[in-house]
Structures are given as C-alpha cells and as structure tokens.
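Encoded as structure tokens, the following chain is the form predicted on its own, with no partner shown.
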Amino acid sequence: MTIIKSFSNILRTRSISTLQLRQRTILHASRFYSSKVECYISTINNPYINLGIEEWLLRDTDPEKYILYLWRNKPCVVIGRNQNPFLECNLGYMQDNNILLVRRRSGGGAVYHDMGNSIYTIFMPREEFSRKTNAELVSRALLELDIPAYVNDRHDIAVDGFKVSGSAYKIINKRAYHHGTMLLDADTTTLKGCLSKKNKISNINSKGVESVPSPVTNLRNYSYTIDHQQFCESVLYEFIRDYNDGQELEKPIVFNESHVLPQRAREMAEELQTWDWIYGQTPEFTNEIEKEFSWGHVNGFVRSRHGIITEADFSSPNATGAHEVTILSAISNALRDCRYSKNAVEAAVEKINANVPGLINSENEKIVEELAQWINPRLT
C-alpha cells in the first residue's frame, strides 16, 4: 500500500487560511494515540472492491483502533444485508442503463452510488459506537463547508427537510463500523430510474426490509465549490479531532487500481460478485399477478427463496382449450427450482423440450409466446 505523507497531497482544495484557523483552534490532549487512529482512502472505484476493503478493515485489522475509510463508486445500487431487489430495484432499467448491483453485508435500505455520491465508513470499538455521533460528525463537517446540515430521527443527514446522506451500520465481536452516503452532485434522474417503486408491475409480498423512501437532494444545490475532495478533507478533520484531538494523521493509506489487495478483501469482493451472494441471499417472497388475454383470464403465483422459485401456479377459471390447460400446468410444473429472473420462462421450456419432447408444438408455441411476454417482465 501506498504511503503518503498527508491527506493535502490528495486534497488540496482546502485554503491555506481555513487551515490556518483551524490549527489555531486545535486542543491537543492524550486521550487517544496516532497509532489508534487511521486513515484509508481508495481511489479504486469498483463497488465490489471497495466493499471488500472494508470488510478488511472490519475483520483483520486491530478492533482498537478508531479508522476513517472515504470512498467512492461508479453508478451501481447497493442494497442492505436483508433487502430483496426485485422488490428495492428496477432491475430492468438497471440492466438497460449498466448500473451494477450490489449487495453489501451491513443492513439498512438500497441506496444509489455514482461519482457525484462520496461514502465515508467509521470503524471504532463496539463498546464506543454511536451511529448518532458519528451522524454528527459528518454533519458537523457539512456546517464547516456552510451547508446548513442536521441530523433527523433516523439518524440519516438532510438539509431543509431533505436527505443528503442515507447510513447503516455493522456489529462484530469486538468492533463496529457506521458507513454512509453523502449526495454531493449524484445524477438524481438515474437515482430515480433505479429506485424508485412507482413503475412496478407485479404486486411483491416479502420477508425482507424494505427501505424507507426519503426526498432527497444534492448538496450542489448549496454549495456551488462542494466536491470529493472538500467533503473528504472535511470529514477528516472532524474525524481527527474527535478521536486524535487535533493531532494531524501522518500518514493516510492510498489504495488504488496498481495495489495487491490484502487476502480478505480479494475473497470477500469476488464473493460479492456472485448470483449467489447478490440474489441468492433474497428473503422469501411471493408475486401474485394477473391478465386478461383472448383465451381467458390467468391468475400466476410464483413463491420464490433465496433467489430460486419454490412454487409455482399458474391458472385460468375461464379457459376451455386443451392446449392452455396443459400450457400453463406445464410451465407452472417447470418453473419451479428455476432462477427468479427475467429468463425464468426460457428456462423453463427448455426443461419442458427436455423432459416432455413435443408437449410444445406449432400449435401452442404461440400461447406459450404470450406467456413469456407477460410473466418475464414481471420477475424483475
């Protein structure tokens, strides 16, 4: 890892004079030693990556130490420990779009993270950890930058009623860390795109937490100089004084794309990666939906857990035809032990082909058509 002698080299947009005064108002005592306290920035934007980092951070380095990790991603939605998101994402506009999705293992609701969106994570004792004092410790670093910030009941952080910064957090052992989002100039039309439940067609009943909606804003629109840089720095110093009494951090550790990464954080950022992880750790959930086609009504029922359907019902209290009787008990046969996905179907007459050779033929592919055109949007 990369060794620099202080957080300037990499921040400079600080003045000279803002330094100045706040040296001048810097109480210098000894309840906490440099070497309890650090600092790790990633220049890596990979959400995968840097999540691994900081499980790293979590689990392998001292539980004293008090560490500041600042960061940030390119576009992706990251989605809390329990959270489902076929219920969270539009999963759709999301592939449409190539934003990546991300399952981190904190709780908490799905937030949206761009370039515009830094996070910052606070690692400290479990016995010292206050999600409240370290919401305050962000928002105190917003009032030094003039942006009229607060902390809300919920301990995320807004400004007029509108929330810049969505947080969670995670217990071990003997450690904790509270990680958040700060929205400093986030593409908030995208953010929309990826979150937002209004354009939903299937009716979701889950096990899992569903996020709380908030209206949110950019902390552009009060503050025409606020950037990565400045919002990095500021937390830093906060942090610094709060846990090192003032006393500057020689040395802040830098990952970027040319490093080795430490074991844990490799393992750990290629197991979030996996289908496994992303979607094989969705809550049990159900989707009821239903349509009006030429030849009757359908009524479907698809439970699904961990990601894999577990049942399935497909039916019609007004078909008479032969061939839709046997279509939809076929493929409500066949979709159980599919994956929940947009390409449930697909799968789903493969095993029929497979299985039953010539149950679908040029006289029903058509019904079968329809089918998929209905039910593959609605799995995602």
The other form holds:
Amino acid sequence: MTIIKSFSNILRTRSISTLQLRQRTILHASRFYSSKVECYISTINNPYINLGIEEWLLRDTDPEKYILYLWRNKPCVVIGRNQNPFLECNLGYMQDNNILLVRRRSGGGAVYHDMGNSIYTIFMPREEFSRKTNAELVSRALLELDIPAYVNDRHDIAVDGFKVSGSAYKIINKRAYHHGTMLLDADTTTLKGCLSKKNKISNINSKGVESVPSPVTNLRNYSYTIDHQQFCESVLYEFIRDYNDGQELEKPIVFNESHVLPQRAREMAEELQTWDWIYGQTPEFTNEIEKEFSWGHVNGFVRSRHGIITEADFSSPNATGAHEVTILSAISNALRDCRYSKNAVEAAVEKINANVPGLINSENEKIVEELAQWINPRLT
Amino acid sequence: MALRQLTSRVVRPYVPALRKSATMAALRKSATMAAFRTYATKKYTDDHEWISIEDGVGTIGITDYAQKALGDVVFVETPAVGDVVEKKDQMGAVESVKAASDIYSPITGEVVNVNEALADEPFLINTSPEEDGWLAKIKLSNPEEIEGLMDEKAYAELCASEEDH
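Structure of the form predicted in complex with the partner chain (previous: the form predicted on its own):
Once more the chain from above appears, this time first in line as the rest of the complex follows.
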C-alpha cells in the first residue's frame, strides 16, 4: 500500500494528486526493514490531546528514531512556555468566540490555530538538533507544490515577504523536536482578533518571553488546490527523502477519536488543561492603571506571580471621602492572593464580605461597583 | 585531601592540547581561579552541567559550551527552595532564542538556594555561565554520587569530540 493511498483513507479526500506519480518513482523497497523513521498522524482536533501525544512521542519512543508527527487543532491560541497570556492575547475576545487558550511546552511566541493551519513536529536525536535543517525541509516541500517559499533569518518560513510558518523547539537529554505551524487557509480575521495588540492599551510589564509579531499570509493566496492532505504528503516525501534514503515507510500510525491513548499522553493532556499550568506558569509581571473618578483620581498597581496577585495597591492622592478611602484600602488588601483574572475584584469583594461583613454596605457599594467596572477589563 | 587537590591544580594546571577556543579558555580560567579561590571540587555531566561542591553543598549551572549552543537566554526556570531532586531529575529549564532546554540535576538532594538574579537578568547565563549565572545550590544527600561525574579533563574531551561531530 503506497503512502498516498493510506493518506487518502486517513484524511478522507478523493482525487489523485500529482504527488502520486512522483511517489511511484521513489525506489520501491524490495523488502521492508525496521526503518529509523516513523510517521504519526492525529485526526483528533483537541489541542491538549495533540500536545499530550507530542509529549509521549518525545519521551517514550526510541531516541534514535526520526519521527514526523502531523496534526491540526480546532480554534485556539497557543502561547509559549514562558509567556504571559494577559499580555499576549485578547482574552475577552477569545472567550466571546469560544477559542481555547493553550500553553505549550516549547518556547517561543503566541500563535493562532484552526483547521486551516497544519502543524508538523519533527523529532530527532539531540545531537542532530538544528533550527535550519527542518525549516528548509518543509520549505522544499512547499516548493514541490509550486509555492515560492523560503526560510528567512528568523528561521520562519515565508512567502513573498509574509510569514506562513512559525517554529518552536524543545531539547531534553537525548532528544529534541522542532514543531511548526503552516497557514494554509486560516481565518485571519479571528487571528487578528485574538493576537493583535493594536487596540490593546496595556501597561503590563512582564519578565516572560514576548512574541515578535510578523505580518502573515495564507498559502491559499498562492495556491488554489493546497490542502492539509497535500501538505502532509509533501512534507512526508521530503522527510523520507532526507532521513530514510527515500525508502518507503511502513504505514503512518494514526491516532483518532476511537483510540485509547498511551498513559503519558493522557496524563499530559490533563495537566495541560489545569489552571495551574495555563495561568499558574505565568512569569512574574506588574500592571499599572489609573482613572479619574468624580470623587478623586485613582492609581492602581498590581503585581502577580504564578497567576496569583501578590501585591495590590489602589490609592488616591486626592480623594477625601471616608467611604472612598476605606473601600480602596479594603480592596487593595483583599486582592492579595486572589487569582489574577477579570473576576479578581469579585473575588476580593467576596473575601471582604466574608471576613468583614458590613464593611461594604448600601452607602458605599456604588463605589465598589465603579471600581470593579474599571479594574476588571483593564487587568486582562 | 584538600592539600592534594590544591597541589594537583597548582603543579599541573591541565590544559589539553586542543584547538584554541573560548571554551578551553573558560575552563582553564576556572581551573586556575578555583585553585586560588577555594578548595571546591568542580565536576561535569554529559548534559553540559557543572557542579561545584563545598561543604556538602553543590552549586549547579550550565557550562560555557552549553550556553554557546543555546544562544541568547531569554528566560530561566529555576527550582524552588525546598524541592527535593533526584540525580538526573529535571530541575529547571532554560529558554533561549533557539530552544527551550531542560536542565537536569547532577546529584540527589534538597535545593537550599536559587539564583534570584536570573529572573531579571537571564543573560547572566550567557555572560558568566560558570560563575554569576549559577542556577541553584543543592545540599547533597549522597556525596558518593560525585565520584561518577566527569572531571575537567574528561569534560574537555567530551566537548572536543562533540565539536568534531
């Protein structure tokens, strides 16, 4: 069974591609031998599960093997290991549009994924690690599809001056991987909605890693026919040419919804969904906001570590009313140890009502309301 | 024991006759500096970590060879004080412009100190990987584990063989 036929079955598409003809001219192995390369495909669209499978491939498969893993996700934003989601993403927009937030294990910046974005991961022995080699491999795969791709000096793959693929890397003791996205036909409006900082006023000062924004384009603008199947076939062709001397592979191994996943994959998928991982791994940062109210000018300062507010100071240099001063002080104190989020003030108010009942009452709740309406959206 | 170490460093400051490189210069420098600064033992792992042991506490970091391979460091994850790590356990990670790399503990023990300066200045790992860019200090629970680690000479040979690769 040729690779193409198995792909067609897996990805459920119909027509014969010109690649089939090229594939048949590859040396036909007279015998199958246990090759040093493998290919895995996931037809599951859950980003947490796909990353779980990636982690399993990294840690529990033979470190001497070169492995190609191909996958796609439903709409989500994936941030790098040490990034600040409050700074990098428009969390409100994402929540309104049911877009998941995912923190991956490799470094780098924030990217938007949807079904028009294909993802490849190449695993190699640690000594073979190189940023350029595999970017060039994928770039050649695109050239074979008549798309004028090249690798730029940030090791991104670009077409016509626009970025079409971003990469990130991870190294452990015996193994390394290079994974990257490929924008085939992604929804760029939603992408900008999630990631664009143009309309975002933010005074967040973060110790984490910041994204480097680049203008992007879809491959669709350069090819009417490209799709996930074609992309995968072409990358696999270059992959076996480079790492398996062109010898045909055994069938790619597929993970789909009906599979029981390896234990490590399941455990990792669970861990990636926890608050402790997604938000709790946020490096230390501060945020400063200010506003003029009818009763005074308020300056706010919040410091957060591991997603929890460690310091909060809301004060006014000129407010004189007893209520205003009391509330500002109470909220500042109560915010400490609350989770940093757009519901932080609600959590603080609950704390105040529990510990000091009556402090917030009908006379001053209006001030609390005003402060909450101002603070909550400005935090994220 | 200490006197033997001191004389071995002063009388025979070992420098293998290899290609001149900054790696060797750094190793040579740290070898001679160590002799006159302290009697601490410095050992290396094949994951390119160094450990300098004094009074049962090991200071750990990554080597100059490793920081070169990594590129500019942008973020460092250190363990927490009080964490107990086993030899070869992951005890932190370094993110550089090139990759996110896990760091492993060369020994078993309890973390007693962490380099807070790295939070604000992760590039210390690039500028001073074997001194100011230390990652953590661990109290050894099994001092015999040090015997299994490489000394400077063996580590220099490892680096040379990897460079030829």
